[in-house]
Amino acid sequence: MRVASLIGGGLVCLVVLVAVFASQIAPGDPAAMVARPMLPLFSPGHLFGTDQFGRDVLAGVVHGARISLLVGVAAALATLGLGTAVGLAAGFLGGFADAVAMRVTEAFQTVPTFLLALALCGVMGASLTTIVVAIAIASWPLSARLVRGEVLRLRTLEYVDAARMAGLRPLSIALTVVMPGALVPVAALFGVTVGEAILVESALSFLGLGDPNVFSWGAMVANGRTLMRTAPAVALLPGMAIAVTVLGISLLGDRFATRQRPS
């Protein structure tokens, strides 16, 4: 497990460094036509070649890392924030509020995450903000159930009773006493949620529902799928970037999840 986490951490660091220094690795606009179309791999000045429009594939891959990480992290924060709010309210209030929140949660869980995000993006339009919101709306139930269960456990502990006896208001107890403890297991979900968000964004872009104003890995795969026989690298390289990023995040996330499990 330790070796796997080191590999995952190394892959994540590599992707982050590529995203941070994308402008230095491949200066200019990744959507610009910079050379003759369909240059092969290892062409002079174009390491990954060019696509059918003469765009540099390396530039698209490195700049696409920024979009994938941005969407992944933003969607994960939005997902865990929404799930934490619902789970905290349900677990702390209990009774009717808990029952309603759990029925709503179960209703959302009956719909696959990608299908719900696909429907929402189809209705709201294609943009990075829409994708982040759609992923958050489709993915929050898991974190909500986890937070609710942890809150139900924490609210019976002595230090929570002591806070009540000290005269703290219920809202203060929920936010300052119960929530910090409930967030500990939720942190393990962050990596999993980032990886899932990257996959969903790539799939949406592949289907033409991504932001047309940015260069994403999913859009590159969609663009290169018709060139698999003549220039497979145009689709395979961004596809490999997606796989490496999600693999690294998953390996690193598993390490954090293992630390949260009781020994």
Contents of the next structure:
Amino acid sequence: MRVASLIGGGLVCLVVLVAVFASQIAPGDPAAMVARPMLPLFSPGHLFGTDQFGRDVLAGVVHGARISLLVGVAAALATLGLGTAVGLAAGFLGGFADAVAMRVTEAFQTVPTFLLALALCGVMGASLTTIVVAIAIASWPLSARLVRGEVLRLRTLEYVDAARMAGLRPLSIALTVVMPGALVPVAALFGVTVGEAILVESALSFLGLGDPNVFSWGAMVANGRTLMRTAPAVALLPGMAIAVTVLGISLLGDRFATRQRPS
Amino acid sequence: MTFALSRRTLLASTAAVALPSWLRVPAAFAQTKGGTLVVAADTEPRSLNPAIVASNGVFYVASKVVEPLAEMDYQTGLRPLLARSWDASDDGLSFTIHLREGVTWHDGEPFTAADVAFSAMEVWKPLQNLGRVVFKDLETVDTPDDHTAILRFAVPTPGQLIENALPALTSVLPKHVYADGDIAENPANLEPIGTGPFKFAEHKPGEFYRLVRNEDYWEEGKPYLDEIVYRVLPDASAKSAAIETGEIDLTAFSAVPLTDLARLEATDGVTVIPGGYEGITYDLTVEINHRNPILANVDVRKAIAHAIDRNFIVDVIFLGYARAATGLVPASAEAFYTDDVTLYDFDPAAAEALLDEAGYPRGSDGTRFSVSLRPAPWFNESRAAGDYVKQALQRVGIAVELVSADPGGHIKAVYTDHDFDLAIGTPVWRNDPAISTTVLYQGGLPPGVPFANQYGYDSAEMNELIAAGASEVDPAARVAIYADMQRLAADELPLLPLVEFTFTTVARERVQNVANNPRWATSGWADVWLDA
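Now the other one: the form predicted together with the partner chain, given that the block above is the form predicted on its own.
Everything in the complex follows now, all chains and molecules, and the chain you saw is the first one.
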């Protein structure tokens, strides 16, 4: 467990560093057609070679890290924010509001997350913002149900009763007394959600529904796919980047989730 | 998803081809009869009625079943099919067609002039995407006998235009099948009945179309093939692999990745055939929205023309399978083409100078102005050209934001809502400028007409030339009018022609008589045969 989380932490650190220093590692626009097309791996000045339009693959991979992390973190925050708000309201208000909120989450959970995100992106048009919004809309129900469950458990505990008897208003009890406790499992969900969001963004870009103005890993794999027989590295390298990033995040997330579990 | 699909289509192919090829009895003579030709289909058109939807996707399957009056030919220009001969009157008011005798429909009924009259008046003129323009002045069709049809026009209509329109616009439908009820809802639109060398047998959605030999075809001894099976294989790499392993015999319309062509050419038993598409040459264009006041300035449009390296698009995006365009009439259309027009060399410095003079200097961030760019999503090459044009324009200080959409969304945004600054378009040349080329320059079209001038460009001079060409009955005078039109288009640059491209066919070497006419993939294939 410890080793796994160390490896996960290392991978995540590596990806974050690459994203932060992308412009130092590979200056300029990764979409620029800078060299002769189809240079092989380890060409001088183009370590990962170039694709069929002469775009530097290394530049695409390091700048892609920014896009993936940006989308992953933004989508996870949006997902968990939406889920927490709904879950907190449902758990605290109870009754009719709770029933409605839970039926809505069930309705959403019957549709596979990716298909829903795909449909939303198709309707709203392709940009990073719509991808983040689509992922959040498609995946908030899990965290909403989790938070609601925690709220239902916590509100029966003595310290909440104590707060109520101390004369705190219901809203303050919800936000200052119950919510901190309910957020613990949500925090454990954060890593998983980031990883899933990165995968969804990659898949959307692979299908051509990504933002055409940014150079993302999914789009690079889609572009390189036609070259699989002649220059496999063009598709494999960004594909490996996706795999490494998601693996790192989920190893680290698992560790975090186990630590949060009450022993 | 890909796996499930390929397994399904694999099953479909094994069902259709009963025996593996090595088990089939080898034939001893040249032009062997028999055999099943398995070809790849990219799409499954909703309708298979080429008289209503005259598009390459429909023709690819349906032109083997439903025949036009004549087909294009490398030697003679036109080869008679259902028509034996034709002649236009000097005043351009009538066009007489002498029809082949002894032809029967696939259901056994005789083919007569009544079928041609019905198709022309009830289908080509009111319903067909291209016929609406070409046959707009068709008033009536006289049928003095069973094998003569006389098209009569209200205003002079060039015989040259009608002749050039014969291959793509005159698929003849059986009157006895279509006479009752709504033509657009007729079941024969999905299971076509024609006079062609092959009969429609079945369509399994998502799997295949199957056509079988018409034993009663009018041309003695043809067709050679027993069956044609179109396997639905939308994925380009899958097609490439399928032709390599011999699962399919042929893919048309450059359906494999261009980067695979060199490897396939080197593969034993596989050949790459570049010709056979001259009659359906495409142009890659930059479409320009003249409602944007910056782009309405002709010097800005000329600067954009100078900023784009057409040779880069030819060499890198099309891997040489294209040529730099001088206008929207392709060089292969020798009758109409002229290169005596203003040309815009790749010259970024000239582009920058033009933009400076036009009053758009680089700002502090190096940017002169920003535009949106919508690349047509249907070809890999049109999307790639979008990426390239963005780079090329940014180099001269024009910031570009790419906007992508699915095909339906793209067509609506550009041709109905006019929600674009620049777009990458792919108009198609169809043998005569008045069929699908002049509509790209003609002013005053209503919004919603796709692949036409929705650019807000309206020039009195251009409109006059287009009107003159549409009614000039003297062929030489007509050619001169269209030469003037090409010159005016190059001077005013309402849209930028970048490169012209056709397609390649990849086939197993045993497939014979491939690419032997300029519309080969969309022709009848009566003479295609398989070498054992």
